[in-house]
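Quick heads-up: it's one chain on its own, the form predicted alone, in structure tokens.
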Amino acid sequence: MSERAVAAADVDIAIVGGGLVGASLALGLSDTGVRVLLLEGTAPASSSQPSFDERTTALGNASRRIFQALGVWADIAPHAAAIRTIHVSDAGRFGFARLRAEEHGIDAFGYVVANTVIGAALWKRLAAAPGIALRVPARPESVEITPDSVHFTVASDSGTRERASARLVVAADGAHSSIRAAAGIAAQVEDYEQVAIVANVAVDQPHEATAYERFTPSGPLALLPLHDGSYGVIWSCRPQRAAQILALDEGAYLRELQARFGWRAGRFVGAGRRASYPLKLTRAAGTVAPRTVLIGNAAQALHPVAGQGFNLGLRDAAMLAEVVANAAGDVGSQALLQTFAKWRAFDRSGVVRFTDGLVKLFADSRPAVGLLRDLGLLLFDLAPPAKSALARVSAGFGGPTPRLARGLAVRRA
């Protein structure tokens, strides 16, 4: 078990979940004077760590600035591929749209990075960050939330038990959050009846920093440029079809992918290991409760269409770090938590509606809807104001912009 000398018996904040979002929050609070305990159930370098797997993440520019402010972008950047063009199309129909970063006065819309790279950069920084007690692998047990504090047992995989308390507990433990359950916060789950198949695929021509989002009758198919010249493929389809695709050998998979996507990106010539995960929309009934706050997938787990889920969760972490670091008193007070919830409400609801709406709009097979959809894409392709609005999506859908997302320290001078 990794244990920092910082005492864990009595802290200001306990963060449950050291994945991408939880680790980012802990880093944001380091060196602020806030006493932090970070619990993670799986060692960061373990092959079974679900947060740092082979999947790729598209980081918006606001997320890049957050990582720069946290001091980890220098380790991430060499493994990041810029997205300078986005091509959106409707399979089997005439609708398409293109966005180019240069038309909006920016170098790139975002950057694609493997989750393993982001996780390694965050935990490298955490290993030397002051003010953070690390308990890994460990999990909370016997969680008791009282009006003044949260009490629990830190249970390590080695069998040791350690009683601890915090003024605030942060649920960063994913869509099946145990802390959310302990706080009595309900969650609504909507099954999209889709499975995402992910793999890295080599092509016979340069990707030229272009990302593709192709909407097919069975679900979205995304190609994200990677730093080695290949693409990260996220292929969403019905569960039965997903099982068939996962069972194919490499050559058959590449032929099926080529037939479904087309030739815009060139010929697919090689594929890495395939993995899959079910696609659901999970929304917590609220993001705060007494002495408790939810961030990331514990608050909302989204469909990967448009790549908004992690960026939204990272803004959760950035804003919570700012609110806590600048608190004048009790970091778990109801007033402070309500401020956080209010500031994040517009962004959260906007991103959820946006991604959920895209999935359902392009899944509608009615001819009239398809015609209107394609006309809309063509009009979008010709409308600079609409393109500019979409280009700003990565900055959030409303509410205050976290200081970290502007490249500033969490604490106000």
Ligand SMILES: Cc1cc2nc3c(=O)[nH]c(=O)nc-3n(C[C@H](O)[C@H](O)[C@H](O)COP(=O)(O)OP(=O)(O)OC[C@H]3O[C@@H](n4cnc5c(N)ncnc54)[C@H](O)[C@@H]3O)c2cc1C
Contents of the next structure:
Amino acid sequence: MSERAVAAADVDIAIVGGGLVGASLALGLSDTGVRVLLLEGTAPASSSQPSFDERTTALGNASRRIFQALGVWADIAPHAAAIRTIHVSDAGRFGFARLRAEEHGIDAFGYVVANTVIGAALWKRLAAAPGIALRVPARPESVEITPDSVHFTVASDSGTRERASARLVVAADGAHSSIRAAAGIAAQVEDYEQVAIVANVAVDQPHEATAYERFTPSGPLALLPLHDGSYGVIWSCRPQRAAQILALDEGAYLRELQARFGWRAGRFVGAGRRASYPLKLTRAAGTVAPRTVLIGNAAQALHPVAGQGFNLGLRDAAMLAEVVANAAGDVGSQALLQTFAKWRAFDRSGVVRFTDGLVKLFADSRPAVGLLRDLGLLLFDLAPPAKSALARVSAGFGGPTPRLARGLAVRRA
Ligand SMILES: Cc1cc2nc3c(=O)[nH]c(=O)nc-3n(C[C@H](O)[C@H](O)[C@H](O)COP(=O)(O)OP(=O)(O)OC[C@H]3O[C@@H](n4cnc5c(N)ncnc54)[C@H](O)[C@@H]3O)c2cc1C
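Moving from the form predicted alone to the form predicted in complex with the named molecule:
To see the whole picture, the full complex is given below, headed by that same chain.
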């Protein structure tokens, strides 16, 4: 167990979950002078770490700026691949759209990075950050939320038990959040009946910084350019079909993928290990309760179709760090929680609706809907304002922009 000199017993903020979002929040708070305890259930470099796993993540420009402000981008950038063109198409139909970063006056729409790289950069920085007590692998037990504070036991895998209390507990413990349950916040779960199969796939031609999103009747198929010249493939399909695809040997998988995607990106010549993720929309009924805040997947876990889940969760973390830095006194006050919830509401509901709508629009097999999609994609390709609006949403500018997302540090007054 990694134990830092900072005591866990009585802190201002306890963050449960040190995955992509929780670790980012801890770093965001490290300059604010508040005492932070971060509990993570699985060691960051462990092969069973659920957040820093085999996936790759498309980071928008706002996320890049947040990582720059947190001091981790320098470690991530050498392993990041820029997305300069996005190609969207509807399998078997004529509509397609192409977005080019230069047409929007930006260098790139975003950057694709392996989750393991992000995890290593965040935890390297955390190990040197002041004011943060790290407990890993450790989990909270017997969580009791009172009007003034939150009390719990820190149970480490090594068998030690510590009593701790905090003015505020942050649930960054993912879609199945136990803190969300302890706070009595309900979550609505909608099963898309799709499974995402993720693999790195080598091709015989350069990707030229192009990402592809191809909508098929059984689910979207995305190819993200990677730093080593290959693609991160996210193939979403019905569970039964997913089981078949997972059982294929490498050659058969590549042939199926080629048949499903076509030849636009070249010939697929090799594939790494495949991993699968059942896809659901999990939406908490609210993001705050007394002495409790939900961020990242604990607040909303999305379909990966538009690559928005982490980007949205990182903006949750950035805004919470800012609200805490601006607070004069109690960091778990009702006023602080209400400010956070209000400032995040627009971005959160907009991205959830956009992502969910995209999944459902392209899953609809009625011919008239297919035609509308074709026309929509064509008009979209021809209409610069629509493309600019999407580029801005993808870049993470729905609602108030956190200071960190503008590349500015947060410090307590
Ligand atoms: C296939 C796929 C592709 C994706 N691609 C993208 C993309 O390109 N762009 C994007 O923005 N998003 C993407 N996402 C979404 C993104 O992965 C999630 O939004 C992100 O992982 C959320 O991070 P989180 O830290 O909130 O939760 P998680 O990643 O679920 O992390 C939760 C952490 O909490 C820890 N934990 C859980 N319970 C406890 C406990 N009781 N005590 C202590 N620790 C605990 C876990 O060990 C874990 O480290 C994708 C998702 C999938 C499934």
